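In structure tokens, one chain follows: the form predicted alone.
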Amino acid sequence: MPIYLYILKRILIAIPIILIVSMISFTIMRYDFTVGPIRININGHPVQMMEQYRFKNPIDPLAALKENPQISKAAYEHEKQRLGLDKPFYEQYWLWISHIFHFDFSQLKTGHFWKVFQPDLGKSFSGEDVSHILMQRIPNTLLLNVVTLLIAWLVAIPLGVYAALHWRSKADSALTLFSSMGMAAPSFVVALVLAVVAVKVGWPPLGGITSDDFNNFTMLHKILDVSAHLVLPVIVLTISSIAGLQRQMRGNLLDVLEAEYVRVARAKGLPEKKVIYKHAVRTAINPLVTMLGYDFAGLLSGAALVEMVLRFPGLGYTALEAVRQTDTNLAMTVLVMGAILLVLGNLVGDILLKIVDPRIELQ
């Protein structure tokens, strides 16, 4: 199958998956339903087996207004109506999805085809446009995740290969200990420790992604300033990523080195480096390429606590706060973006796997 048809097929399959994810997420945030009493007949007499129960999301996004004695009941009801919280959750979902899939077909007459699809992400409970919040947070999170993945792969793969080639040596034991500690240590604990060290030492800077006088810097100074603010979150996220990738690469390569085709290549007299790096490593890295999509989407959720501890203005912490407050427009947009990142990451991983291993067919 041509690669463009494969990509189109995957995109078409992803659309209903993302819609199902949005329905489940919205229902969890906004569920409100009642289970009535169950009655059965025993010897001709009706017996009630259970009382009537109402299941409702325990989080009230307007709890602060309700508990404020200075807010009148009329103002509270007006705010509830403005946010659409007075409607059943399925009506709220329909309003949200209809605003997302908003089309302006009048743009076809003017020839502006790219303006036909005009999604309306709505406003957050604070009154700020969701699109404006995302435009501020998405570049920061994408930069953090891309740098983290790049460093993790550039460091972990060579370390895994080295550990496999020096199996049971002191270096292998040290790398195994490092990977075990890196995978066991919670990211937010590592973030807290490094934050305390940064405060005592005075470097790297803690909080934000730029300095206060960033606009007055030269281009080179701006790049260095952003890089300095990325040091702490990148270190925290790469520790666990490097540990997991290095450990898996070591295990995969050890298995491949025992394969029959590797022994045959050595028996034919091929150089050891060619046997290892051209044949064994390329096969051992295939499962890691497949997991690339899960790693990229997982960083969005895994970075939430790290962003909160290090006060990094990313999308993860924004999503955490939106879900905690059940801010419908903001939370749903971020959750759907996470699903889209997972789908795109899997697609990129499959395409990279095809590039790494030409024997694989796209179907």
The other form holds:
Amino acid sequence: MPIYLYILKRILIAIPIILIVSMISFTIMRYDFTVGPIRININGHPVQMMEQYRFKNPIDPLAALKENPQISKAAYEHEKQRLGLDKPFYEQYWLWISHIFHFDFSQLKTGHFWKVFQPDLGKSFSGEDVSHILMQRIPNTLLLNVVTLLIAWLVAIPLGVYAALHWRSKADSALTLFSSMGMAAPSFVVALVLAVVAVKVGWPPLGGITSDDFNNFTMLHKILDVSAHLVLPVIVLTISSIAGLQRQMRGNLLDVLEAEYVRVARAKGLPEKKVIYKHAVRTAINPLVTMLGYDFAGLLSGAALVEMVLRFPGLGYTALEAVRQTDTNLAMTVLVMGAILLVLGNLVGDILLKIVDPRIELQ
Amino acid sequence: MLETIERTKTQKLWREFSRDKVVLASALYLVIIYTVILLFSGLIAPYSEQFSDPTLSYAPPTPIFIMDQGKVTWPFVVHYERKFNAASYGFDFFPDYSKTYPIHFFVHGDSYKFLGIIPCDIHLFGVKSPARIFLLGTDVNGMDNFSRLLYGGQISLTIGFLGLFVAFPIGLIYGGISGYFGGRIDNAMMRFAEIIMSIPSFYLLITLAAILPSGLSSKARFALIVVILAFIGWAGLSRIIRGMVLSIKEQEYVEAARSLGGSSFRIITKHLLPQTASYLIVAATLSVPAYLLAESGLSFLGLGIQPPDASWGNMLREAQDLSNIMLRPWLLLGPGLLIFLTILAFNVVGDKLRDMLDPKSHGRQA
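Having looked at the form predicted alone, could you now put up the form predicted together with its partner chain?
Time for the whole complex; same chain goes first.
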């Protein structure tokens, strides 16, 4: 199967998955359904087994909007209409979904193609548009996770190779112990400890992704500023990532080194360096590439807590804010966005695997 | 004959297990911490879980003196008072050396239930009021951190096993059915598991925890948190079980069971799932720490176990405030260290078990 067809197929599979995730998250945040009453007839006598019971999320999605003095009465009524709170549960869901897929084709005439898709995700409690908040936060989370993955791979693969080649040496056991500790340390505790160190030392900056006077900086200064703000969260996240990856790489390489073709390569007199780096390492890396999508998923979840502790304005921090303030519009969307990022991460992992290992048949 | 073979096999496994000092130390740590916390926390803790002395908020660890006027004496403590300090412009603790309070062993104190059933009020050690013995200081409400660490451990250490009791049966049955029947059923069931897995677990976790009604009793809340954690955890397990069942069901003895007329349920539960036992032991050891981590993360954010009930996670909550950690490091130290050590011990033991049960793996799966 050509790769573009495969990508298309995977996207088609992803659509129902994301739809169901959206149903789940909608149900969690705004469940309202009635069960019963259950009556059965025994010998012609109706017996009531269960009374009618209404399950309803006690959170009023408009409560905070009502109390916010900056929100006008008209805007409040508009939001109430838009959510269709007086309508049945499934109609509310339909309204929510149809608001997300909101296209404005009149933009085609003006030539602003990117403005055609205008999802209306409703307002956050602060009165800001949810889509606007997400546009700011998602790039931050992506940046954090991609940088973390890159650094983790660059450090962990050589360490894993080294440990496997020096199997059962002192360095190997030290690395194994080190990686066990790295995986055992809860990321938020590590984040707390490093945050204290950062405050005492005065560097790297803590919280946010830019300094206050960011807009006045030159381009180079801006890049340096963002990098400095990334240092702390990236260190925290790479510690556990490196530990896991190093271990996997070591295990894979140990398996591969026992394989027949490695023995063949040695037997035909290839230099040891070539045997290891051209034959063994290359094969040992493949399972890690498959795990890339999965790693991304783990990172996304792990990053959420670290973002919260370090006040990094990413998706995880947004999720916690939304959940704490029972900001339903924001919370539902964040959950769905998280799922979309995860599905995309898995897809990228599979495509990369195809590039790395042409033997893989896409199906 | 069979018995001796069995015994030598167990002995062999034990010998391999105990050869590694780190593994042995980890296993010993787990045994000790579980025994102490589950059986003897009431006895060892000098105060009860709910005890609070509001006049001693954020007290540092109580110093224990062994020298009195140049002479070595029985260990004693002195009474501390929290007073306004005009020099530092804050509240400080001032010792009152005029009267000493020796440490007594097996003293009467707050009542608790020994081993969970026998009413008792004897504590391993303690001092006479108004002096207090706070080995790890106090929190904002003047509650003893050391005692709460022991009581909180009861929740943090059991949540993993409770979660397993919910998640494992679901994952086993689900994966077993999916793998055994195959075809369309397998396809549909695995798609559903994938959907659960494609929601970032921590996002789902905090959302579910946030909608728990606020008026719940602490026991009900604890139970619901276990259910939520298990609800997220079963999907991954069911996929692996399904893969194993797929390959096991091709074996002849399964064919034989089927031709003898065994029902599908019987074949799945009696012939297929027991084959996954060695994997399950390893998976259990490695997923208990995952539950512990999830609980502590959740409680840390204030969405899990609620005060005044203690758990290692919600004790860390006070450490959210950075100035708190810098001025009062004892708030972070106890629970942070215990969480770290417990997870580490579980991981080390789990890795060793996997290496032993599957000699081919070199600790591949992280």
